[in-house]
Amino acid sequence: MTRLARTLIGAAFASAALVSPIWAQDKGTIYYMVPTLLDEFQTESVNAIESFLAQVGYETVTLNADNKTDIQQSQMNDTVLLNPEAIVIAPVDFNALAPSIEEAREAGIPVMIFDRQITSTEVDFTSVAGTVEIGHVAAGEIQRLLEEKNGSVSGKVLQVLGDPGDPYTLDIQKGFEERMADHPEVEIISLPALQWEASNAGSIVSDQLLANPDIDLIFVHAAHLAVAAVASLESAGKEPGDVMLVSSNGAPVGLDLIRQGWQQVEVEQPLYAQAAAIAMFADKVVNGEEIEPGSYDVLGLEAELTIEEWGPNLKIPGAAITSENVDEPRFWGNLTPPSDPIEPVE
Amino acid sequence: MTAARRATIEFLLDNLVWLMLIVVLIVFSLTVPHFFQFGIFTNILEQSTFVGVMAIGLAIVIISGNLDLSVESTAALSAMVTGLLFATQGIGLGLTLDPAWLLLPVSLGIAMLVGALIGFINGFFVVRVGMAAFIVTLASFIWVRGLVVAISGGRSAQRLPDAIRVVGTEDILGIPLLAWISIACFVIFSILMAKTPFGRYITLVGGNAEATYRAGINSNRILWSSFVVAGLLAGVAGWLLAIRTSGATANLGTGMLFNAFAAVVIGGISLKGGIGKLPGVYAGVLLLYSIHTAINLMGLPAHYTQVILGGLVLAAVLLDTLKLRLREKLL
């Protein structure tokens, strides 16, 4: 029960973290359209993103798509009759999204697009960490590890995607693929794990381990998938580090999987400066005024702004956790939301 | 024809799935690269027994006459139960008891009431209220599947203790425990519904309802009994899946329900009740991680994946229909 009692009450600090003054919110409202409350990623999303509009005095209505582009686009209908001062949308399609933002645009409605970028229509504001330069960090961190092991750039790499209709695994794919062109002696094979689904992703295993004894690595594009391909490596008398792993998106399950030594490498997206850089430019983006492009310090991180087709667009870098930096607050998952409050842009 | 032929003809056409199996495993082990090996076949044993405990539930709703869609989030449930309780990463609570092993029978026990619950609650509104089988069930599809974000917050539990992972670690003779339970359930539940007073029941309410109240049986408990043996059934799936992945995610045992279905109607089911067994099952659900594997095996690319899938699966439908016609012709 001990345990029991520290998680009730770490998750009381944590609320008590992430929520703000209600003398905060009297700026108007701010619709959040989510994508989906199935992955840990988009749940801390919304505790970020409400919390961070709060402190910059906006209440935020969330709306759950359930990974449906058919509900999100009748939630952006309904938004838009309601005249909030602005919504915020992580795509669940990145670009069957468009008619809708440009209807919501038409009627005055300033719309940020978070963490899923859309570059087929103008939006008044962009806060991602891209979904293909995730993917080349990957790359990059794959490339170091086959040749620490190989002394070469070189071996076989599984990878296991989400589910193969969803562009945000599709966009990881392509940048990974894009980097590890260069090395022509890595095997890469690729296969779906549907719907996201993780026992999926430990049969995928399962399978190749048998096909191909010889994997020197998986890279799975999402940490809730990592748990499931550990629990093959686990059943088939796997040793952590026999085979290496590599996951992306920073949820709170790879940093264990980090501790354990199961995974070598996560590649976080910063949810949290993702988040933070919504609630900063929010007046700005409300009011309709100009946002300058350069360099901005969000959350200690250096982001760059550049005004693009679409629109004002602000990247923040996603990092490589290991295990020499797991333990540090900054990554979205050890949950542990920023302490300082977050100061609007002037 | 002689009874010998008629009888050979029959017996065929009674086990055609299981020799559509045997005709599919060694087309893939001539076609497939390293399809034919031990290690894959134990592999498609364990991979299908999530859904294969899962669809022995489903089948024996069928059978009775109605339907239940609720049992993959019945699963995710239990699964998640499970995790939150047993787990000790992330928002698993790690309970222990003393001995260790008691966390196996308790951990199953809990999974099972949480999975009997739901099929208690389906069968009061289809058998008491009188609503319909399909709309309640798809109700509970999706209030279960919303509990189960409710309940974990849509974060994930993960790391089950020893004591209960030892199930998805071990094998005996080679063959993994998780495929041991599966198979005993099959023969269990087989012998259940050929052997015993409420299999027969089962049979016949699902045949006609009102012959089998006129008879005398207490059709509308058979019924409800049915709703209670698939949410158990489905919370012992549960159970697996989270043994399998070692813990519990919000969106675990998505799209089971469609292997479920394709397995009952594959193993020979009607959907109109009344008519299947469940050995039958056990071979659908087998040919259809046949396939799975098989497409893992291959590499295909990944847009192609579903569309394969469901293709062989409208094959695997379209020859039970042959069969049924066959059976019309010839016998």
Contents of the next structure:
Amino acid sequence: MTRLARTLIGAAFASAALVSPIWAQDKGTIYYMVPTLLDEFQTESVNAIESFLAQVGYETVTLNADNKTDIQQSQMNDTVLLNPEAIVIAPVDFNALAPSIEEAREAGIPVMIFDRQITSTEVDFTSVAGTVEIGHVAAGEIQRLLEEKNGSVSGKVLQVLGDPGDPYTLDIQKGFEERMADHPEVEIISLPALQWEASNAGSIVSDQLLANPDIDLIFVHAAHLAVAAVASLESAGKEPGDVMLVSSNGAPVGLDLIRQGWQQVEVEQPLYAQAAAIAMFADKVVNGEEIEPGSYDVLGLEAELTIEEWGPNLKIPGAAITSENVDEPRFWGNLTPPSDPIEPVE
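Same protein, the form predicted alone this time rather than the form predicted in complex with the partner chain?
Single chain only below; no partners, no other molecules.
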């Protein structure tokens, strides 16, 4: 490697908020490209991926793109020169990173995708939440809550999506409305919180409480939107439980709202299982071994691996969190990574 290349790489990594690896291991280094460190899901993903990969023998170096596509592209280009065992990427932009992924794989470096699915180019392994399935779980819980309140699956539900350009929220909406289609007695009002802004969600809830004072339940697609929903409920003079609240993604604030009585259900995005899957399949990916489709147990969750046009794709279901199980450490919102050892897939 030339002195110039080493200088460029050092400068790029210093500006990218390098997170030091936890343990030195003997199988080599894997780089993790995290899109941002501004939310708890991303910071906990760093802890989990570094810890789980260390358990199966890899040193992890994490690079933060500060939610900027050009920085992540530069990081990818520079990391290719280092020839790591593999790259794990949660892309800032789903399509803009495709050329960088192709360059890495052409250089013989396998690429694994974490959390944010890329389908526009071939990759070596993908670990994502079952987002349509999150919608299914939410629908089942909402049907239960409406029946408990009204004596039947009926009433009025306000669904607050995230940004309408994000497949994550669209898939949740798809799964939710698929399962609610058999219950025409439920009126669903669906509105997007543009750019996932909590303030937009708060405004939607405030406006709809005035336009539809008989709303039984509010379903938001992320826990930070639930915080804004509660603020609007309080401003409207509501007490915990007056209007039921369901959220999805499993963040700590959602679990806290359950403990406070404002929220009845949080459907978790299974962060720990998604990260564990990266470690479970790392040896197969690094060694270029065939990955078999089928069902896999990932931290107690039954995940389904399929071979898609873009490569092996593992989809992991979420779980419903209620007041009865909110303190269980298996949920990432409690920020207690599981202690069970990670075993590589044979």
